[in-house]
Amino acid sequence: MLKIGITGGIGSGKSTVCNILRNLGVPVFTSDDAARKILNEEEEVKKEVIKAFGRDTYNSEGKLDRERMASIVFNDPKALGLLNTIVHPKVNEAFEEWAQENEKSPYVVKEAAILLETGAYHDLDKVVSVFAAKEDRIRRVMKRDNTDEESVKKRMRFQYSDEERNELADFIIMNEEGVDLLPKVMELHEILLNEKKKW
């Protein structure tokens, strides 16, 4: 079984690529969902987050206040780095357990926005970068999250540049406005199935 990482800047369309692969029967692990679950359900992690960022990062029901946390980490690179050191080892553990459960698949996918930034890609066989023009990404995220341009740009500053991401990737999928992604993802799927046969 191959372990494939799929990453891309915010608004690049990596989730759309992963949804197409899901429809092709490929198991997909979404790191953001795993991180959210860990932050809300694992008591040791919650204690570490409260110790690092304060009790008001969780609400009265014990759920993470995502807006409060975002206001902290997207204004302070050190704070974001600290949160990542708390959460991402747990996400990686969850992925490895999940991958074992899906070991009969030719390949599995780990979708992660900061796959490269955290170094998690070192444990994977191949990395796919989903690339889109910065202007398109900003427009998509503003519409999706009902937010303003400056907020999107602030989040972008905490991710690798497209050049850095594409340089580390084994495959690049261009997600251009008005161009169908399906044939590109189908081609990638066939390449990965053939790659598995070589092992």
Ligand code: ADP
Second form
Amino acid sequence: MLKIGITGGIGSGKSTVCNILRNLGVPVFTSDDAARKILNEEEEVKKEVIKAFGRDTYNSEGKLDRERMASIVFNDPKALGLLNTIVHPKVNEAFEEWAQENEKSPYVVKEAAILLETGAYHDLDKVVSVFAAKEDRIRRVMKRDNTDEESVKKRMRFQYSDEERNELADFIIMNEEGVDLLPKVMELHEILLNEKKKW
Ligand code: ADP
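Okay, that is the form predicted alone; can I get the form predicted together with the named molecule now?
Below: every chain and molecule of the assembly, starting with the one above.
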């Protein structure tokens, strides 16, 4: 079984690509969902986050106050780095466990906005980068999340540039505005199934 990473800047279309793969029967692990679950459910992690960022990062029901956390980490690269050091090893552990459960699949996918930045891609066989122009990405996310340009740009600041991402990727999916992603993703799927046969 191959482990494939799919990454891309915010709004590039990586979740859309992953949803198509899911419909083709490919197991997909969403790092963002895993991180959310870990932050809300793992007591050790919660303790570390509270120690690092204060008690009011969690609400009275013990759930992470995502807005508060975002306002801390997206204004301070050191804080973001610290949060990542707390959460990412746990996400990687959860991924490895999940991958074992899906070992009969020809390949599995790990979707992550930051995959190259954390070095997590070293544990994967191939990396796919989903690419779209920055202006398109900003427009898409403003619409998707009902947010403003400044907030989107803030999140982008801490992600790799498209050039850095594309240089490290084995495959690039161009997802320009209005593009039909389906044939592109089907082609990728075929390539990945064949990769498996080659190895
Ligand atoms: P990411 O997971 O990389 O942040 P998404 O897959 O959520 O990005 O895509 C961001 C938004 O843009 C979504 O609302 C999605 O439906 C839309 N979108 C994705 N690809 C395209 C495209 N080729 N043309 C127009 N809109 C798109």
